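In the form predicted alone, a lone chain appears below as structure tokens.
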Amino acid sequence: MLAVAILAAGKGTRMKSALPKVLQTLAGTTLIERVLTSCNQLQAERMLLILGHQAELLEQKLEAYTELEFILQQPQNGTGHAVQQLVNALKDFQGELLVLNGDVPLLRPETVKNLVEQHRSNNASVTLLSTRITNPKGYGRIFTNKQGQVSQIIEDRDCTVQQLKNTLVNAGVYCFDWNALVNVLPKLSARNDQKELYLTDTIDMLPTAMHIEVDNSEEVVGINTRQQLSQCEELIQKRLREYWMGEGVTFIDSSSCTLSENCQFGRDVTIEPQTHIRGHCQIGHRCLLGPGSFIQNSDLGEEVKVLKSVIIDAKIGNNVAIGPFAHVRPETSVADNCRIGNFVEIKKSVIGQSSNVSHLSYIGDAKIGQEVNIGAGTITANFDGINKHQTYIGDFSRTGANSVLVAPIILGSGVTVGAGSTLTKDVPNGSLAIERSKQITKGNWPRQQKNHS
């Protein structure tokens, strides 16, 4: 049997954030969720999360992970003290305990699975991940004997000058024989610089300690500062961009673009500079995105062009052109062969096939039919100060420039709206609707002259 314990009790003081450190995000996903993802291949019988700082907030954020058991560490007195909190929860448990840190987010599931398998095959008391780092400042050093067994781990701040020269460091990921560990946990002492109980002190108390060296040290990078968070973000973004370039996506300036791991791209997509794609996005074949665009939680069909525009929580059909400077807001659906043009904002609306909203318009809470042309400056006045109201425009209708449609209102199919009209009443099929005050022109109108004296 396997139990997994994730240490997530720390405040993360060096982050200087109101959020717990493990709720900071990388490519839109929290650190703690990334650690949980690294356990996907394990099929563990128990999943335990050790909480401390802002425990209630963490429980709230992770309520979708119903398999998690929350264990409170109060006060937080080191990693050894954290694992001591598991003694009651696992009092009848027989098997291995995998210990992960909530601030080590880049571990691959394959690496974690291999650690557990190697631990079992070696029949060790503990097996831990190690790696070599050119500048290992801040990491505990691993010392081994001639047989390659771990004899001791010494925290960075407790090392002598000679010991600091060792570049083999502890990644903070352990697989223990639980029965062996539970016998030595009470023996931990706080006789160290931090006055804390270190989990690493159990290593030289256990009969056999092995280590597995991870070739890519980037995989076990821990995050304690905003600088380290930024460095990890760069690693993830580089990994994502290289993957999608291998799948047929072109980046004009890859370093200026960011992606989410939940994005999917078709072939021959081109992503221009300063374009950011976040959340769950599905991008079809031969799309052209950017420059200067932001797309989040949206589905785009094939051959969509997005120029200097924002699309959030929307569904876009095939062969649609959007922008420049358009804003497609949540709950909007745009059908095939549409044009959403300059300085257009669309909110919670349906735009029918082959319809155009080309210039300077606001369309909110509306349903627009097929082959409709919305003239420049057309506004759906959907809000009466208390409630939002619907606008319906039938197929093949046209609105003139600077029209205002005061909702709730229905325009039938084949309707023409005269330029400058403000409509408050429904218009039947095939009608022309005009609402204007009479133009008054007065000749010989004296112009006031500026006094230049």
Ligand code: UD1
Second form
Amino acid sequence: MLAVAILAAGKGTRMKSALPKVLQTLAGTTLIERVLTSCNQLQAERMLLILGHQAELLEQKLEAYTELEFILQQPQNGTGHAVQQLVNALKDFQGELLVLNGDVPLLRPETVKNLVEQHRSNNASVTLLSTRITNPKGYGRIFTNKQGQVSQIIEDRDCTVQQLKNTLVNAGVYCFDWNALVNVLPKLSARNDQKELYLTDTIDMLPTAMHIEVDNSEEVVGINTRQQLSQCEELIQKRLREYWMGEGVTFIDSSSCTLSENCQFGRDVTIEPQTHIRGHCQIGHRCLLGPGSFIQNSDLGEEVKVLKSVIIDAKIGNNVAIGPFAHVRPETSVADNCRIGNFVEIKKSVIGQSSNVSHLSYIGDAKIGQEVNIGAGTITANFDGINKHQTYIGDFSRTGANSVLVAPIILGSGVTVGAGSTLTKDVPNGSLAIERSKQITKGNWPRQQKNHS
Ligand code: UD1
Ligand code: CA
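Given the form predicted alone above, produce the structure of the same protein in the form predicted together with this ligand.
So here's everything in the complex, that chain up top.
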């Protein structure tokens, strides 16, 4: 039987944040969710999360993880004290307890699984992950005996100058024999620089402590500061870009672009400088994105061009051109072969195939048919101050420049709207609607001469 406990009660003082540390994000995903992901190959019988600082907020953010048992640690008196809180919950439990620090976000599931397997075959009382780091500042140092077993872990701040030279560090990931751990947990004392109960002090009380060295120390970095958060973000971004280059994506200035792990790209996509693709995105073959674009939670078909534009929660068909300076807002869908041009904002609207909204428009709560041309400066006046209303525009219709369509309103198909019209009534199929006063032109209108005297 396997129980997993993730330590996430700490405040993360060094972050200087209103958020608990484990809710900081990397490539848009919280540290704690990353740790949960690293456990997803384990099929553990129990999943426990130790929380304390802003416990309610954390519980709320993780409510989708129904398998989690939340255990409160109040006050937060160290990692050993955190694990002591499990004694009740795991009273009759037999098996291994895998403990992970909630701030070690890059662990691969394979590494964690291997730790449990190795531990089981070694018959040790604890097996932990270690690594060698050239600059080990802040990490607990691992000291081994002649047989290569771990004899002691000493925290960075409790080390002598000599001990600080040791570069073998504790990754904060441990597989314990639960029965053995329960026996020593009550013996922890706070005789250290932080006056806390350290989980690492259980190691020299346990009969056999083994360690598995992780070759790539990047995998077990712990996040204590914003500097470390930023370094980790860079690492993730670099890996993501390199992965997608391997899959046929071109980056013009790769280090200026960011991606999320939930983006999928087709072949021969080009990503121009300063372009950011966030959340869940699906990008079709041969799209050209950027420079200077932001795309979030959106699906783009093939050969879509996006220049200096923002697209959020939208669905875009094939061969669509967007921008420069367009803002496509949530719940919008744009069909194939459309053009969304300069200074156009579209919200919660459907744009039919081969239609154009090319210049200076606001289209909100609208359903626009196929092959429609929305003239420059056309506005759907969708809001009456209290409610939002719908605009419908049928296939093959065209609106003149500077038209205002006051919703709710239905324009049929093949409708023409004269430039400068403010329409408040529905227009039937095949009609011209025009609403403006007649032009008055007066002849012989002498220009006033400026008096320069
Ligand atoms: C810890 C280890 C150190 C190791 C490093 C790896 C101890 C004493 N030290 O140090 O050997 O090299 O991780 O990254 O364990 N937490 C609680 N309750 C508490 C205190 C902490 O749940 O009372 C949680 C924190 O939220 C955090 C994790 O435990 O997720 C680790 O705590 P942190 O203070 O970051 O420990 P480090 O100093 O990094
Ligand atoms: Ca830490």
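Numbering follows the first chain given and starts at 1. Since the structure is predicted, the reported quantities are computational estimates derived from the model, not experimental observations. Think of the rigid core as the biggest set of C-alphas that the two forms share within 1.5 Å after superposition.
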Notebook entry, point to check: So if we fit the rigid core, how much does the CA of Lys442 shift between these two forms, in Å?
Noted result: 4.1
